[in-house]
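Just one chain is shown here, as C-alpha cells, and it is the form predicted on its own.
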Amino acid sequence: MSMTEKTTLEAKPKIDKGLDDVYVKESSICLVDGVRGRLLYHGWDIRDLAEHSSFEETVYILVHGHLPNKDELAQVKQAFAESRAIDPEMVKLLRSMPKDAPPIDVLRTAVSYLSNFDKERDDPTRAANMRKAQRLIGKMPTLVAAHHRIRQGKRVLPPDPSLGIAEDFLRMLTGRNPDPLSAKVMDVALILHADHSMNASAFAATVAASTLADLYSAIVAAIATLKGPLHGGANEAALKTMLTIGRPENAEAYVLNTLRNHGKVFGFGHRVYKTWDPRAIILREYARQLSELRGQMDLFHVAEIVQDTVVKELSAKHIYPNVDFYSGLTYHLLGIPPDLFTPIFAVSRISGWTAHVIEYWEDNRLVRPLDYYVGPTDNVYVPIDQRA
C-alpha cells in the first residue's frame, strides 16, 4: 500500500487552525475569562490593579506572585530606576538607523544589539534571568524615548531615577514634566497591557524560549510578532477611524455604511472575550478624563458613537469594544503619534512575555507542533536535461 493510499485510509487529526482549542502549558500568570469579562493576574482583577497599584508593581506580582511588601517595592523600584539608562553604544545604534524606519523596527533592532553588553545573557539560571528581565523592563522605555528624540532631531534625555516608568517615560519622549492626569493614565495604560495570557507574542516568546535561546532572542521574536497590525498595531487603525470620521455627526453613518460594505471596524471584537474587554472600560474613562482636560471632546464623542452602533449592530455575533479601540484614542490624547503606539505595547508586555518564559523554564519541553501533510508522495525525480 503506497503512503497516498494510507493516508487516504486514515482519519484526518482534527486541525486547530490558529490553535484556538490548544493548550500549550499550565500557568498561574493570567487568567482571561473571556464570558465574564474578567482579566486577572496571578489573582488579582485588573481593575483593582489599575485603581490601586503602579506598574512596577504589577511587574512584581507578574514575575513573583504575590504582592510585594514596602521593603520589597522599594527595591523593584529602585532597581527599575538603575537599570534604566542605556550605553552611550546603543544611542549610536539608534542614530545610525533610518529617519523612516518604524520605530517597532527599531525597538526590535536595540533588543537584540542589547544584548551584547549583558554579561549574563546566556547564564540559564532562574536568578540570572530574573535580573535579565528586570535590566529589560527598566530599559525598553528609554530605548522608544530615545530614538522618538533622535528622530525629531532632540537631544536624548537620560532617565530620571526619581520618578517612576510611566511618568519618566512620558518626560523622555515629551521633553516635559507630565501632569499629574497624564502620568497616571500612562501608568494604568502600562497596567492594562502587562500580560494578556498566551497571546501571539506570548507564544512566540515561548516557542524560542523553548529552544533553550537566551531570553533576549525569546523578546526579539515576541516583538517581532506584536509588529502585526492583527495584534499589536490594532490601535492605529482603530485611531485612525476616528480621525476620518472627525465629527460626531458623522459616525453613525460611517459605521453603518462599512458594515453594509462587509468592511472592519477596528478596535472591535476579541478572540477570547464575548462580552466587553474591562481594559477597554477602564481606557474608556482615562480617555473621557484626559478629553475633558484638554478640551477636545470630539474624538471622544465619535468613539462613544462608534461603539454604540457597533454593538446595537452586531450584538447578535457578541462584538464589542477591545482595548484597542480605547488605547490609541488615549495615546493620541497623550500627545503620541500613532507609529509609536506599538512599541509602548512592548514597553509594557514585555513584562508578561518575560514572566511566561521564565515560568515555561521551569518545565521545559522544545515546543515541536506536528503539520498534516497533503501534498504528493510518489514523485519520480528528473534530470533536468530530460524535463520539458
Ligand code: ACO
Given for the second form:
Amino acid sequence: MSMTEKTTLEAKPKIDKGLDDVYVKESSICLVDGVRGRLLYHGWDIRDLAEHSSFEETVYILVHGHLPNKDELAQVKQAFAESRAIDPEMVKLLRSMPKDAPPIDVLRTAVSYLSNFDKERDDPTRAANMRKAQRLIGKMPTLVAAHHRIRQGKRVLPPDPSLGIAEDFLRMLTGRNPDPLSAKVMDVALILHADHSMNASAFAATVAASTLADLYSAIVAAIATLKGPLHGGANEAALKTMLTIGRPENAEAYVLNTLRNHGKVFGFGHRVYKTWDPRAIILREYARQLSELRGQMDLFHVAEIVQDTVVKELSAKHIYPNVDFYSGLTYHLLGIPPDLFTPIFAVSRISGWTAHVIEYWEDNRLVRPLDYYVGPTDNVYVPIDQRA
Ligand code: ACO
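Based on the form predicted on its own presented above, generate the structure block for the form predicted in complex with the named molecule.
Following is the full complex, with the preceding chain placed first.
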C-alpha cells in the first residue's frame, strides 16, 4: 500500500496547518525567550551584542558558535570587505529591471543571478558553504544600495573596504558618509534582525536546502518567503500609522478608536513574545537619539503615546511593542524609504538563514510532509469531444 492510499484510508489525522507547534530540528543558533523577553544568539544576549559587538562579529557568532579572537575578527572583517564588490554584469541586471519593480523582488532576482558568478556554487562541502555564505552576506548590501541608486537615476557607488558593512551600506545608499550615530544605529539594526530561530523564511531556506539544492537556491526561497506582509512587512505598516497620526496630540485618540473598532495596531503583539520584545526596547532608545540629533521629536512622541496607550489598553492580553514598531521609525529617521525596509531585513537575516542551512546540512533529512487527501477517488475520464 502506498503512503497516499494509507493516509487516505485511515481516519483523518491531526492536521498541523501552519506547523505552529512542530519542531523540525535541534538548533544551538538562537533562543527566543518569549516569556522573559530575551533573544540569544548561541547563548549571547542581543542586548550585549547591540551594545558591544558589530554585525560582522555577530555573523561570525551565528555561523561559528563562538566569539572570535582578535585575529579571527580581523580576518572575517577583511573577508567581508573583499567580498562586497559585485560583478559589472550584476549592475547590468539591476539596470535592466523595470523602474517600478519592488526592491525586494529585485533582490530576489539578483541573488538568483549571482549564483552564476560563484565557481563554488555546487560544491556541497561545509568549507565551501561557509565561503559562499560570507560572499553572499557581503554582497547583499551592495545589491540593495546599487538598485536604489539606479532607480533614482544616480551613479552606483562601489563599496569602500575601509568601512564596516553597516556604515558602507548607508554610504552606498545615500551617497554620503553617515554620521557616527547613524552608522551605529544601522549596525545595531542589522545585529537585531540577524536571526530569530525557526520562522517562515528560515524554514523555506531549510526546505530548499533539504533537497541538497545549493545555498543560493535556499536563500532565494527565503527572500521570496520574507516578502509577505505577514513576515517582513509590518514595520512599513507601523511607520504608516505614525505618519498618518502625524502629531502627538492625535495619537491617543487614534489608538483608542482603532481598538474600539477591533482593529490591530501594527507593530504590536507577537506569536512568541508575550512581554516586551527586547529588540523594540533597544531600537526605541536609538530612535529617540536619532530624533534628538535631527531635531524632529514629533514622530517619536507619536510613537511613545501609541506605545503607552496600547500597553495600557492591551497588556492584559500580553500585547506589547514588537521590533517592527520601532524599526520602521528608525529607518525613516535614517532617511531610508519604506520599500527598502524588507530588503534591509534580508541584508541582515541572510546571516541567520545561512547559519540554519549549514547547521541543517550537518544532519540533513529531506523535508517531505503529507497532505490529507479529501478529493474524489473515482472520476471517469471523458474524451474532450464527448464532454458537455
Ligand atoms: N493590536 C490590537 N490588538 C491586538 C494586536 C494588535 N497589534 N495584536 C493582538 N491583538 C489582540 C487580538 O485582537 C486578540 O484579541 P481577542 O483575544 O480579544 O480576540 C488578542 O490580542 C490576541 O491576538 P492574536 O492575534 O490571537 O495573537 P497572536 O499571537 O496569534 O498574533 C500577531 C500575533 C499576528 C503578531 C498579532 O499580534 C498581530 O497581528 N499584530 C499586528 C501585526 C504586527 O505587528 N506583526 C509583526 C509581528 S513581529 C514580526 O513579524 C517580526
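Numbering follows the first chain given and starts at 1. Treat the numbers as computed from the prediction; the structure is a model and nothing was measured. Take the two forms, find the largest set of C-alpha atoms that superpose within 1.5 Å, and that set is the rigid core.
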*Core-aligned C-alpha movement of Val380 between the two forms, 2 Å or more*: yes
